[in-house]
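Given as structure tokens, the chain that follows is alone and in the form predicted alone.
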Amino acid sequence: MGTRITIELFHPDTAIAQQGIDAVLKEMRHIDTSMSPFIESSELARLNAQAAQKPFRTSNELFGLIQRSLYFSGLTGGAFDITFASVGFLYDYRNAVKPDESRRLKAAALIDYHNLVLDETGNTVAFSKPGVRIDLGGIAKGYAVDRSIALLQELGIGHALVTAGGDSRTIGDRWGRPWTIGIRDPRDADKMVAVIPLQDVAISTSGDYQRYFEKDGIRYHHIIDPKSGDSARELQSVTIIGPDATSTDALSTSVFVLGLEAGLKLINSLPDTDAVLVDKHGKMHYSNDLEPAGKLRNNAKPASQPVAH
């Protein structure tokens, strides 16, 4: 998953609650191993390579992840695009490398959701163009912690949080109060700008400093604009609680290119879902139902905090 996997769990049954954790992380491995871009025997991995040549024939598994992120570019005016990697695959971040302009420009002609063509009929996946590449970075995390509490859930474990990355969630209380999960600061790693109480919800953060660089003082990460091909910069992070952790994976990055205004306005348009933004100035905002209700706690930075990266 390229990221830290967290467990936390409570059952009076030790096996179980064992069981518990090596079916959280056998479902990661399988999901890593199946939906990572980088594993070049991954199913995506021979999606990408096959698809612009003839109908690739997926697994009901990839073909159903993959129509529920068309189905977020289709809520968000094609702000989240799994396409976005026809351009994402020339950035190393890593090694602060990046396209140059003409390179950059050519490559995002082709993010655009229409070019996938799914038939329903044959779970089968065809790229319309060449050089068309999707990645399911911005949703697949969520889904694999959605599948790890179902799977808890299957065992008769209902307490318990899980965390892949910057998404989570929970199940139940612990000991009796709510899980508290913090958000971190965009610019210091050591503190947190909230901590929020949290049960039976999903949690998810995207942030401008979890894969980046910097040259000649601009920020490249890799929550891409898929408009320009290049970095999303209006905010800083962004942090969605919602039922499941594949939406609040998927709105996160959603919110975080719609910006500020958009992003809000998303937000606040759909039910049991809330927002915390950070903008480039580092003002935080929130959505319409979350201040009021009194479910932050400001500037708090507690000793040992699970920590929404």
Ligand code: AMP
Contents of the next structure:
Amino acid sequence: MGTRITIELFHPDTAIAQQGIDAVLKEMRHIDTSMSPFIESSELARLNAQAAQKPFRTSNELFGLIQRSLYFSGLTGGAFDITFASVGFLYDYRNAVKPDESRRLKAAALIDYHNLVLDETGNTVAFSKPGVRIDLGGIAKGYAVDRSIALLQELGIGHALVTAGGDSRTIGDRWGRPWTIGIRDPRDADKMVAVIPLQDVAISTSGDYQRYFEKDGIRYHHIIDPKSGDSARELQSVTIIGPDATSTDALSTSVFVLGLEAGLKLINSLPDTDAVLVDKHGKMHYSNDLEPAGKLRNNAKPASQPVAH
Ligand code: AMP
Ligand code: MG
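For comparison with the form predicted alone, would you give the structure of this protein in the form predicted together with the named molecule?
Next comes the full complex, and the chain you just saw is listed first.
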């Protein structure tokens, strides 16, 4: 995944604690090996290479995550769309490569989750047009975190924090106190704009600073607006807090694309789901449940008063 994994857990038996760590790392490797678009032999890469010719038979796991992705496409009016990859593969953020406008627009015409044809009876996925590609980068890390937490729970571990990149989930508490996760200042890696206390919830942050380059004063980053095939630029970062990391991962990417107004409206309509947004001017915004009660404010300081974490 090209991602830093962190596991923190407590169990009185160190052998079980070690088993937990080993199980999580093994699961993360397994998910990377099957879902990475960069590993040629991965199930996802093979699907991309073959599904335009004929239906590709997938594992239950990959099929399930593609179905889950389509659920979020429906929920977000297409802001979350794994076929973004039909354009996404033309960008190379490390080497400051982007498609020219005509190439981008041509490829953007292929972005549409309706171009995926799923058949549950055979677990097959087909592309209805040549040139369509998928990438689970907006949801797979959250899924890996959820799987990891499930494995820890199976081992009887009840206090843990698992993080993969910007996606985390916690169970239990940390020696009688909540776990905490900081939201960094999108324009200053050394500063926090908020520190969030967490117990038995997941949290995901999507930001325009994670993978990007600048050209002619414009920031090209890894979250793509399916309508244009260009980077979404209304927000600098989106943090979602919710019950599971698959959902918070998909929703953080989605709200980044939807922008301030439509993004907050969506989050305010979902139960047990909260959001902290930093807009393009660096101003912070909160979903309804966090805003009036100042719930977060007690624990988090605004950007002007960074908290050491
Ligand atoms: P995250 O850091 O969770 O927001 O994930 C960003 C990743 O999501 C990118 O690196 C892409 O792999 C993927 N992605 C980008 N744009 C979209 C989109 N509109 N819908 C779904 N996935 C996307
Ligand atoms: Mg995400």
